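As structure tokens, one chain now follows by itself in the form predicted on its own.
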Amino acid sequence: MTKVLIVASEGMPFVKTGGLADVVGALPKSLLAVAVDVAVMMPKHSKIKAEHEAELKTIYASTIMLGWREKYLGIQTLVKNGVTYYFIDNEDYFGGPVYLGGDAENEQYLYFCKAVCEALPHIGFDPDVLHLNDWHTGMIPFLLKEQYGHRYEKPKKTLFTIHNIKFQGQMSFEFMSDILSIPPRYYIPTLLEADGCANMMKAGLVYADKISTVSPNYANEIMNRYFGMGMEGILSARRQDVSGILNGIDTVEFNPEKDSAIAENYSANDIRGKLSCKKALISEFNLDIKTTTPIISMVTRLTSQKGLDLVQYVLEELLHEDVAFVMLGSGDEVYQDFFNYIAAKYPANTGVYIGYDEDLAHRIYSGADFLLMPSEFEPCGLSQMIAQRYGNLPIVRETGGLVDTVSPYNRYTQEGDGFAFSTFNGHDMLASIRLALSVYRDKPVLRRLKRNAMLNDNSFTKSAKEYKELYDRINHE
């Protein structure tokens, strides 16, 4: 049996500050179903530490160098649904947020790289294979190979999934090297080197065994210029290790027959239920709406990926009609600052939460009857799929893994699971969002497109297969 690692930045049910967060919490589960000994290793968080603490126990203390730097190192453990988790504990960088921004982020995660080498032979636990995740983790195969190659028995393989190759984690080459003792040999444009910078996300590309992103459609679009923000190079001359393995959910955590967070449990089979949740959403943003009246949601960071240049551009042509508005989200000011003025100007029928809140997030899937996911470029998303699990119809833009997951409203054969258009458009996203508001009046054709959402099989069991399959491959290689 392969056994393997996975190495993230953060993981549920500890730690999220997105989705990465949610795969991390999911994955390994599901890897335990197929027979894989997998376990997980991320830093102690704040978070971690005040809510786990009495849990946690210590199985090394030490110290490691960073350069010139003494740092402390510990290692504490526990089990948490049957997986093994291993938390890499230092004050100084993990004692506040989860990225600290800058170059102390860079920093806090050239050090948890480091640590992360340093702690192998000390957890009980020796895999065959690390499953890195983002940049976070980009520094681990170069380590691995370059510096402690020889502290092991046999090599470690190493599979590196990208998450978002918009974020590389990006510093001077004279930062890097003052933190991990890296010769200038290496700062070439084949190995550290882009765009004048070193790079955590190139040197986890040129480094790995294997790569992977998380869903089939977004592997093939990161080899373009456009979607490949300056790695499509060594993706390209890496196609063929480069695998598209589509993420999926937890669908015990998201489950309306059984999620205690909402209004009323309900199933594809029995949707009565949906009423209620719409009810109590209508109630807790104190909207002036009929029941019968649509409600679009979006739950999501607040940038640019997300699409919002377009939410900006129709959204108040939008809310002259019978349609509500819900939003849960934060990130750049600027679109906080526009759907607070939206949420002031539009009381009536948009309700706006600033923040994050999971419960609100169950209960807006559960409560609205669409989800707004327009995203100029989607690796994967999961919202559309959460969405899809709660009867929430996603209307999203076809790229990435949303391409893999919606399968469009057909008129003609009156089959499909949510509304999707292809331009980066505001008036086609309008076009797109009204053709789902026509259907959302036809009440038989939107019964099946919600039971056809619903019954979708979203969860990571395919997906773990197809992990568990390309971890024996590289093992065995």
Given for the second form:
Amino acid sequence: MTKVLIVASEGMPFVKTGGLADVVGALPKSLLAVAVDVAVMMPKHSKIKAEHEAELKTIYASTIMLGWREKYLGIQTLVKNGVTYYFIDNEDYFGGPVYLGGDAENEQYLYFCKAVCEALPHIGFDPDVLHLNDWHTGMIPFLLKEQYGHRYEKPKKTLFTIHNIKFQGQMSFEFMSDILSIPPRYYIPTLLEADGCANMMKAGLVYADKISTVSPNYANEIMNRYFGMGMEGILSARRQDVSGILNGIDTVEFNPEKDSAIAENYSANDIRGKLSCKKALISEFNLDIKTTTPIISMVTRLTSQKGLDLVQYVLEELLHEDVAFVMLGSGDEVYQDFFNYIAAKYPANTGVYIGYDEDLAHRIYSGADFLLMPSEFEPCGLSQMIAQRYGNLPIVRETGGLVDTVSPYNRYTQEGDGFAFSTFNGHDMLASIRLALSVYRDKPVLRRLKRNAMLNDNSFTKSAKEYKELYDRINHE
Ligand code: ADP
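Having seen the form predicted on its own, could you give me the form predicted together with adenosine-5'-diphosphate (ADP)?
What follows is the entire complex, opening with the chain shown before.
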């Protein structure tokens, strides 16, 4: 049986800033169900210390060298839901924010990459394959091949998964080499250099045995210049090694039948409870609307990737109609300011919460009728799948994983489980919203679409089997 260690910068149920954590939380459980011997390694962030200190067992404490610096390395472990977690402990690096930003963040995760390699012999779990996620883990394939190879009888194999190619971990080569002791001969365009910088994502893409990303459609898109963000060359060159495996959601955490965070439970077969959730949402945001008014929602990071410029462009036009808008998000100030302005100007039919709140996210998914996700690009996207599970129909732009997960409403067959538009344009989005609102008034069709959405299998079960096959292939090649 192939032994797999999943390595990531964040993961549920411990620390989450975005979809990566959802995946790192849900995938191991599904892998156990298809008999993969799996464990997880991540930094011991301050939140983990605050909430789990009593459960953690220290299994190693020593120091490692980062160039001339001697740094503490502790390894702690705990078991949750049958999965063993290993935490890299160093309070200098992980005692504060999950991502420090700038070169401080680069150093944080250069340390993490080296610490993972140093930790492997000391954890009592000897993985065949390391499943690495995003640029924060990008130097691990390089280190294992170039600096740690001699330590293992059988070389450690690696799978590098791209969750978002936009973030690459760029820095000067002097900075990187000073920390990881890398000779200048590696700083060439076929290895660590990209666009005049040392690049951790590039290192992962060059040195990993296989590469995957989180949806089949995004796997094709990133071979092209528009989506590839400078990595399209290396990805095209390694086309044979790249696959797209669709993310799933945690169907236990996101389950309208059992969810304790929502006003009333409901299911695809008996959706009546959703009305109580809608009423609760209306009163939570003090909206002055009827329960028959459609509610369009967003649960999102506030960043241009999420298509917020389109929302900014047409939202006011929409808000003069019989429709309400509820938004939960945090991020760029320019969008926060915009949504606060909208909430102040249209208090009767707009609800805005700037911040991060998981329970509120559940209440919005369950209480709203539509989820707007007009992303400029979207590697996979989880919000649209979560929304579907709660009978909240996604309105998406056809990009990345949104193409793989939403079947747009077809007015001729009257089938589908959401709505979609293709051109990144505010009025195309508005037309798609208007189509959704017209379906909203056609109750039998609306019911069918909601049911379709809720019955979608958005779990990790199928993808876990694909990962298992990929791990086995990597291990035996
Ligand atoms: P990304 O990883 O690009 O942020 P995804 O759609 O893949 O986007 O995943 C986003 C996840 O984060 C979903 O589980 C969504 O519900 C959650 N989320 C996003 N913003 C917030 C927020 N402000 N509060 C609570 N949950 C949020």
